[in-house]
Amino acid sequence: MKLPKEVMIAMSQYNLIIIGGGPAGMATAYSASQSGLNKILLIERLPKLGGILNQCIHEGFGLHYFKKELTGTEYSAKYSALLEGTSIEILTSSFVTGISDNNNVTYINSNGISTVSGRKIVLATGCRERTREMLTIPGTRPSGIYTAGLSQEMINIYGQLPGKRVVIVGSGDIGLIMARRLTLEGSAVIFLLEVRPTLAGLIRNKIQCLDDFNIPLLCNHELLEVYGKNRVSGIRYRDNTSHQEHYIDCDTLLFSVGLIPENDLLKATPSSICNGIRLIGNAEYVHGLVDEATKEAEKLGKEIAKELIL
């Protein structure tokens, strides 16, 4: 790949290139900076560190790591905390947009398109949710439609209510939690969809967000057409078990039907040194504790400073 004229000056080289700032991507850089190495760089896409974690507002990250239970902001914060102090570079608002050629690393930011290289590169970038045109549900196409995820950063982050009368589909972690965020901001959650004969979900999760709250989960029923044309008027669903076909009314659908890890970038970088990339955390497969993913992700930055230290 032929570097522009811009990118071409000056170009910063650097031990250890991490992209992605969430929990992986800060353990990566904080444990390689712990064990010696020094010119690391963690570019971000967000404003801030802390990925997935900064939008949610509920506890259960931390009790292996920490040894005490948190909310995901509170994890983000007393991990970002322990990034001050070290020689660790930290760009945010950063986009990454290819990997090149001789580990050159490009981004895009407020300041242009800049390209830097590293000896060793750390692919953080986390995970995306399933959508509805992956499941290729039929129907129109009317607002109202999102992932779990997207409704629990409208609802934490901008203080937006998706929607007044909800019907989940899939009985995933988020969408549990987010039966019971919008139920307390005052949202009738009609009942959750989930296609398997069982939950998706933690226990606990079930009881603290659906059982508390008498949300009904319907196991073995499907969704099948979405109804509406300026925003969601209903669903027709079945029940796999009876066979039978149903239709409900309401004005909002919540996706959470899994998660893919996000490791785009590999795809369109040369086949010659992906193999030279290192993937962590939700980026190589899904964890179920953000504690998992730090711990591993802690690992692999000790290794990368013992290969480029000796």
Contents of the next structure:
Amino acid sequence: MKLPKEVMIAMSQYNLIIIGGGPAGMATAYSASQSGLNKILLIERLPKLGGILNQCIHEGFGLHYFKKELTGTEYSAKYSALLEGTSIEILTSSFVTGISDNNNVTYINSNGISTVSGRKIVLATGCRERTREMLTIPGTRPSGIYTAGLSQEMINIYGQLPGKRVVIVGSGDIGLIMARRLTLEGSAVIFLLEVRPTLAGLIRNKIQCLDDFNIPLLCNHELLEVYGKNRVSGIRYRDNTSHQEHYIDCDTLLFSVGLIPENDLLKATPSSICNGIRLIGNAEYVHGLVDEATKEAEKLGKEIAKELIL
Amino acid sequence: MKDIIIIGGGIIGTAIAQALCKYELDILLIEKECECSFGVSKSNSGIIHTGFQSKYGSLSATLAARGNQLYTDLSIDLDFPFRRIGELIVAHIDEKQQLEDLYKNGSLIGISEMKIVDREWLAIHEPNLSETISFALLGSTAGITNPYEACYAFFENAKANNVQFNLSETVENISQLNERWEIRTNMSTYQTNFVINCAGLFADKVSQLADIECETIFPRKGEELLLDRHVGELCKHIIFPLPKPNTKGILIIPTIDHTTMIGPTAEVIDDKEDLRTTTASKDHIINSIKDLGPVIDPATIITAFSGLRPATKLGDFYINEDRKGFINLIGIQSPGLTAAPAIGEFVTSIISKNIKLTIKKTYISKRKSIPKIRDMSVSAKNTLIKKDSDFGTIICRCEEVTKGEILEAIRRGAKTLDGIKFRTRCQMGRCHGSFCTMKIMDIMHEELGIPYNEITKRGHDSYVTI
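Cool, the form predicted on its own is there; where's the form predicted in complex with its partner chain?
Below is the entire complex, every chain and molecule, led by the chain shown above.
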């Protein structure tokens, strides 16, 4: 029987394949390599390693791991420099489309479709933000509604301003960071609406990003409806303590209402091999600090190396 | 001097343009939005109905039944997705008579492949349906398509055959000059032998501009919910409850992209631009679906959206040459997508009574769709990527859309984020564009040569950045 061409090509075998080149993926690869494991492949969808760190130009990273206060971009650069000179194979601009039987990992990049096989597979695919649609907030669906992370990418990577009069929904850390960032860029951040009675993010972020800039955080406040035909024109919200409803004009609505581990690859993976795949970093659970994700990933890398080198 | 001016670039306007483009005619289509399908058509559910829910003898029944038949060849020639998955109108034990009435209605219309199925059949073929559903009318000719892709397929084919499309242009006045019509827009003035008014929600206003009385359009809002891809297809067929006078009810719709959509509601409103979604509608949809069987976890809803049906009190399509050279199409709501190709034929037959139609020697009958990397075989993917490496660069990770597909959409006329989304599914997945919006804008910026802050979501002042 003649096999199709793509099946006849000898498949590359790896000891360890890590999907996702953010801090957790880099750390898993690095520590496994430092523990003596060879044939490690790190696959990253973007052109550069570092993941979401690359759009975090604020400080607050690395205090535990590098014993030094760094920006996200510095942390990313410092950690990816560790990978240089190791035998880790790094594939950037490559997107994993599926994991199948026999631990085969298929990815797509500008060279075409390739399949590689790994004795161990680690998913370090980070997390994604909850969106307005997921909360099914009623109202219109105009332009000007973004997740806090998208607004961060707009400003820090592309130098574009999402809007001038901004309301932030939720009080997650990215929302707090973006309240300050937008203020520094000249936008007016009217307030943050938090449906719960207390802050969702870190206290230090509230002090440095809201209090220092006199940006109000309204707890027990709920977004009720979005207005605006083409671009956001305002919102209706309710103070759940007094039960009073209010309307305010704004042109931008940013959502910082929680992060969800991004492990969707597993949902399409045969259950027979799902159990063998390890999740790490924010793909496992959402971490408060990158330093913690790095430490856990280094621990995992070490464990895997130990297991495989036996 | 034009032979024909079509007002409105939704599914009906583009289908008419596509039907007429094979003839030696000078045709101009004027659309007020910046891209086709941005009005009523953009919220269409994508169902190609059998036609049996429309009353025998009505224009909508005749045209829907005919349109349904035309979709097989059209979807092949113009390369847009279409699958005949069948529909089931479900009924409880005491409602069988209503199914039999519908069956009779369908037979009179001339619809084939209908049968009434029982609980046993349903248990095997639709295990997710409630056990309280005892019977269903199966219409095997019903299908699903992607309404935007159908619209853009018509648009592209008509354009390839020299139909001129003037987008972002609004008709302001229409007057009769001897045997001709003069149309003044915000951009220019045109003269034409024929006017075809298929302006959807605003068709009554356009008719008034020409001083022709017509039925008033009362917008009827329909809200729908889209479920996460991981929910998969809740049912194999399109599931309908028994129809009510004004609506086909809340449905379970397997989409062409293997996701599930539920809805729509039916609410008469005054404002032709009111596209708000509400919590009440969401709850109503979820509760109605529960009556059919499936329990929807609200966490799996990835979006809610609404659209407006251009309904009239007539309760049927109205298509007529109301004045010499002026064809009105009023109240083309559901099953408008189904009927669209037949409406194209019908309008062609009206035109042919006035103008001798000759087929163009240069007529191009085929159109190829934008390649969809995700749905291709490995070898087809490799061949395409070898030819153009942009098809190997994933931009939208949720729906696995590549840079090559986005560039192709832009080259075919997409100039807004929604235009790209409707053509490629980019941003349509669970992250709602939080990962890909800027990457798409970067490609638009480069390809169209426009600054970021001139890029819009859907035209007008829907700017993304400032």
